[in-house]
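Encoded as structure tokens, the following chain is the form predicted on its own, with no partner shown.
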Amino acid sequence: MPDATYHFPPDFRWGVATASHQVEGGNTNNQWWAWEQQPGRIAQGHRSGRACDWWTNAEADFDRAAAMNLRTLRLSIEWSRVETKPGIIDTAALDRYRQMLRGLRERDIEPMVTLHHFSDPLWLAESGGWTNPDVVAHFARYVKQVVSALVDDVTLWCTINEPNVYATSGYILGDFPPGMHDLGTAARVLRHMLRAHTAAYRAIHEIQPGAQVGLAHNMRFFDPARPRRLLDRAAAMVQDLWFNRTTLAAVGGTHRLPWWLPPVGFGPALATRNTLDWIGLNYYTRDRVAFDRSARDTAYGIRLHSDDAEPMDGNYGELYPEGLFRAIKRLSRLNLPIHITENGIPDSDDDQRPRALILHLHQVWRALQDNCPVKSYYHWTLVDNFEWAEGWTLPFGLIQLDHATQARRPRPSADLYSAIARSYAITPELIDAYGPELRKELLPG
């Protein structure tokens, strides 16, 4: 029988994502907690509040991280505490991520920064956010200041997290404030956040020359509901050109992906391939896509749909671990280290989480096998937080959180995951522990 025991590289890194806003409560200073006061906004009339209570208590989930055999974490800077108004500096607030950063190193858990994570200062919302093209030098130089700050504790860097989603969802499916529907204005936001990216790399470099500097891309797939149909194909080819291509595009160079783009402004003259040093991955799902005429929902009357897949909570969208391995390979055309800075389902029972855990893991071994360079994993994530629009109905957390009373209680995949990180392998054992169905699947013989 072959040894079925799925090993990682020693190399390789375990670790959990967050956003400020999702896990530090009281930020009243940006467009999301305004977002929220207004009614319908937000699923359940939910409200951040306190969140996670990260901003007077992170390092008692740091404590729970490194108890889990974890060696690095991904957190973002919350840009409105940062620069509260235009140019106007809380040292303060830098004071409290840099003890936050050391807590993490103290731990021996590397920190990955984010410098925008879906949320912006009120000040700059009200000057048309990243509609404006201001966006761009204002967002340059709050990154000096932070990385002038902060620079002694991170040496890991993520610019911006899902242009393409905070572009979609805020400007075409109205999600996200400022809830418009336009793809003209879409397309021009994009552009600003890939233009600030590249400012952002360039500024990080001067700073710090031996800083690795990344963006999170969330890859989705976009897979034809009828493949034989040439409008179900030309439908899901369209929402890929959007979604992901136009910005793997941009950053990607020539050489490496075609420079042709949807024709809403951009071109093979926009500055910003080659402003990389790694990319990062955030995968969750993929759709079916079915032409339809009469759709108004999205862009060119397009509608998408699941009908046969195994839905995830909330209905969140299909479990579909193999897009895992689909969309390393496909990043892995970059020549790039690649970070999965996030991945995992919403499982409020961790009836499915287990199972899932193991098969997305499976993949990253897969591609790991095919020589794709990826370096670390980022589960999403480690404690139940606000998830933007749907509130706190999709529980994420490896750990349940009553947002109420900030009690905390790990769920059974929180030991499969440490389990993992600790023995750097998926094992037969754990398999059968966590989930004895897939052993026809996962263990020959």
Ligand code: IFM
Second form
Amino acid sequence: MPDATYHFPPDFRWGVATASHQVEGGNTNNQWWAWEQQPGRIAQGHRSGRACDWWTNAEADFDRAAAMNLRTLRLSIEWSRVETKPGIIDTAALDRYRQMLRGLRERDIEPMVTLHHFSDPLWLAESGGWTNPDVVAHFARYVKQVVSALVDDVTLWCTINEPNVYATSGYILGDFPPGMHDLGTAARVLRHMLRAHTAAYRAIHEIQPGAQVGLAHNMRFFDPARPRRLLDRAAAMVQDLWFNRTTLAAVGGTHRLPWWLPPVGFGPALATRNTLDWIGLNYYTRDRVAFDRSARDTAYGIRLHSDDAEPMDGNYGELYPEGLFRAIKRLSRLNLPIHITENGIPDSDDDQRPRALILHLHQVWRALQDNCPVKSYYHWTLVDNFEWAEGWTLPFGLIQLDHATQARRPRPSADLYSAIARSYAITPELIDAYGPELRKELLPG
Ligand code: IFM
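To complete the pair, please output the form predicted together with the named molecule; the form predicted on its own was given just before.
Let us now look at the entire complex, which starts with that chain.
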């Protein structure tokens, strides 16, 4: 019988990912906190509040990560804590981050540090946020301060998390602050974010020539709902262009945009090109896209549906592990190391997550067999955290959190992930224990 174990390379890194506003608690000085106070903005009126209490005691969760055999952890720096007013730096906040980063290293966990993950200082939001071109210089100034302060403790930097999601949710869908619905403004925001990434990339390398600097790109697949229909195919292509390709064309060396794309400003500028040492992939789901005349005014004629698919909890989308393989293959064209900076599933009773984890990691394994340069996998996330517009209703944690009492309880998936990280393998025993229904698919013969 062939060896039915899926092995990962010995230098592969297993980790988890988080973001400041989602875990720290008490981030009162950013635009998300203000947004949470407005009625109707967050599901069930939830608020981030103490979140996972990381500002006080991230270390207890670092212990949990270390006990799970994890060797890397992605967290973000909260701009609104570090630069409380324009140009005013809170050195005590930087000290706390330094303490956290050293805490990780003491536990043999390499930090990956994101410099912007959806939350902006109030002073920035009040001056137009990312619609204002000055943001590029503001961001570069903040990045220099952070990198100079933390240069001895970090080499793996992620400039900006999901510029495409920030622009789409805040300026097209309106479910993130500032709640706008305007395609042109969204394009401007995306452009400023990519320029800010470029400025940050250069600034980091000036301070720390050996730094490894990347960006976390959320990739979603947009497949036509009815592949034979030309208009469905066109609608899917437009979504793909906006969501996936603009960012990759702007910052990667090899992705190109079609010549006919309207001048949203990414094509010719291209001073942003070749500003990545690695690319981060955040992958969750795909959409099936249909053209629908009746949605012309509300959604540019695009309707999303997933009739025949297995849904994830909370309408989060289709469970589609193969998309992870497709995304890795696509990113491989950039010829850069790939870090899977996020992947996970909201699932409070953990009845899908173990199977989903095995299936997604199997797709990573497949990509590795094809020589794709995947270096690490960061599960989203360690402990249930504040899920933006969905509040506390989407529990993504390997560990369950009661955020009122701060009590934590590991879900079975935590044991599964810990076993994979310990052995660098998905073994038949793990498949039998956590996903026996996958036997036929994953353990042929
Ligand atoms: O929680 C978010 C994260 O902040 C960005 N990527 C997607 C995650 C799950 O929705």
